[in-house]
Amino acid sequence: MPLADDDDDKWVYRPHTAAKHEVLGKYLTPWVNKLTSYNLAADNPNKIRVVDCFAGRGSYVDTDSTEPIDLESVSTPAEIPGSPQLILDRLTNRADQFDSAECVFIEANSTNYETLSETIAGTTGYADNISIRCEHGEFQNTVLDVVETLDGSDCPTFFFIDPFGFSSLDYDVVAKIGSTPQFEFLITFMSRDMNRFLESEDHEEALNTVFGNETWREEIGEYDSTNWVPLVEYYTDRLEANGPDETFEYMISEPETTQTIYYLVYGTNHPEGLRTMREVMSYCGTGKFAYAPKQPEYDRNQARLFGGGDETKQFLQDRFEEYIVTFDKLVETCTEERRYQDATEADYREALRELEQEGAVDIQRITSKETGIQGSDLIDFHDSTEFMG
């Protein structure tokens, strides 16, 4: 028998948990900057949400070989915070950023949601122009209140769709969220639960409800048990069909083992969103946009020491030898083009930086002072007839 959502047993604090943590945290702040800023030049009212669908406790009972992400500026009164505190906690140190924010905490176990609540109501420390709501709730019905009375038009919206299991991820629901403009999610896709399941008709129509269809396992083909890779790839495209133009994928193992756990699918309908979760998401877990320990293709350190620099600097002279672009265009390709390449901002910065001493491209700065390279400086590699920004 399947564990209750409230069992204690469900709410140890592993090291998935904080893998997939790091990343939520990581995000928040650079989407906050971007966001408010967006709100000022838009003549917007300046005021952001983030909607937690399922909040949990907003503790946990217990940790297994890791520590929990710190809490910078929020006091709670759980041993362990989950989710809800470190949205609050992040919201909070960029507070100065927006006139309002609204946080919103959905939970459909009435155990758990009453163990939220009072964490919630003891929790302090969180800015004064951050509000509060917690739903009791189912997510597919609870959340569906917030999308369609909203329609993304009052402002900037991040859903955090984190279920036990998969039967509770509706596609109907999440391509609704992603085809919203000014709304983005991160989704916990449970790969390694769903092909447990794959074969057992008991869960048919929970996998259907996930794709949107029934007629999804002819469709994957290439998918077996021992490669994952195209169930995610299958449910992104799916997504994208009809939800949000771009997303991205985040692996999760065992800590202890090669076994995948599940995916984290960011969801966005702007490029910058895209740009700007990646190059989160090569920053946090072992590299490679993944947390995989015990597999050494991800292991980031390798990567580094034997290096992509001179296979970069060749890309962006093949891809760019038309052009004259701006350092964000340009950013902006390679991000869509080399979507899963190991290559960051920084290593297109340094590239672009080579290139200039070695005389194959002249930089016009127009955002950056002297030697920087951002924003609207102007590369040009010397065969251009043609303008990119």
Ligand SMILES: C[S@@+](CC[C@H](N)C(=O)[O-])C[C@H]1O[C@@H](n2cnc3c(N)ncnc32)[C@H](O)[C@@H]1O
Contents of the next structure:
Amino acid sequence: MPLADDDDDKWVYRPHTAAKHEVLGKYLTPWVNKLTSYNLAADNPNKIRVVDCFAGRGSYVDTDSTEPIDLESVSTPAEIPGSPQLILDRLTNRADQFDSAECVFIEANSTNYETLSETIAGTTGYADNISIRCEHGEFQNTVLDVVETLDGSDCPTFFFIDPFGFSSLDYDVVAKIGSTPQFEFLITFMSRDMNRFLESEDHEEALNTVFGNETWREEIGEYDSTNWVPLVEYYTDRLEANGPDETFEYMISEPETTQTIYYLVYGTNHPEGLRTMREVMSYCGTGKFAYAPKQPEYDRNQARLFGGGDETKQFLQDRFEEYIVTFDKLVETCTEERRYQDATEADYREALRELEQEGAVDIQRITSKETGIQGSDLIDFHDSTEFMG
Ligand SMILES: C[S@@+](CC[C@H](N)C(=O)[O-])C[C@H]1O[C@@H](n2cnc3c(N)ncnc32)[C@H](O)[C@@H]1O
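Next up, the form predicted in complex with the named molecule in place of the form predicted on its own?
Okay, now the whole complex, with that chain kicking things off.
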């Protein structure tokens, strides 16, 4: 028998929970920075919103020696807090940047909802310009109405979609969220559970709902218990078909084995969002966009050992040889075209610095004052005939 969602055994804070919270917590800060700047530039009300669609209890019962979230501003009765407090804390740290922020916490299970409500009621220290709404209901049936009754779709909104399994991951709802210009999401895509049930007729309908069609089995092609990449790639392709323009995946595996537990799937309609999340995911976990302590290929220290700098330099020279390009556009293009390669923004900057020293590029500082490379600085690859910016 599967455990009920309010069974204490499901509420142990594990390494994979911490790995997930690391990404969420580290992304929220640059997300607030960017979206509040966007609000101001667009002359919109300076308001943002975070919807924790599977909010949980806001309280874990135990850890297996995993460090719980470090809250900087918020105090909470929970000894081991969950995503709701993490969201409140990270928004509070940037509260001077917005006029108001709404946090919505949706939870379906009655017992968990009760604990969540009590825990949030006892939570203090979050900024005065943050409002909280706890909603007892199912994500798939409530989220769109809740957003509508708040302020509709024009307020930049981040959705954290973190179910235990996959049965509530309704494709139509996720695609609707993802297709809304100012909305972004981070989904826990439970590939381990899904993989377990792929051949089970009892779960056929649930999987049809997740993928939004009945043809997924033939379309995914080769998949087996040791290779789930086709599964998550098919899912992100399906989302991009009707949802967000861009997606990005982050793998989370068991700490002591090579088994993947789930992927975090991020969706956005903005290249800038993709660039930011990719940077965050590059320095979270063990490396190469993953938390996978037992897999050397995801060890950032080993990857650094083998360099990659020359390859990056060569790529830049080949790709941009005909262009004068701004640094921002160069990074955006590389993010798009070399999505899962190791190189980060800092690596591109370093490669350009070396190319400049070798005389292979000229850099005209526009944003940078002296020797930096950033923003609108112009990179001239010498054979340039066209501007890209
Ligand atoms: C993985 S836990 C959430 C953990 C929480 N996000 C955190 O990081 O601390 C998933 C939660 O979703 C709740 N849940 C299950 N089905 C749901 C649904 N359809 N809509 C909303 N919540 C649901 C469960 O009761 C459980 O509390």
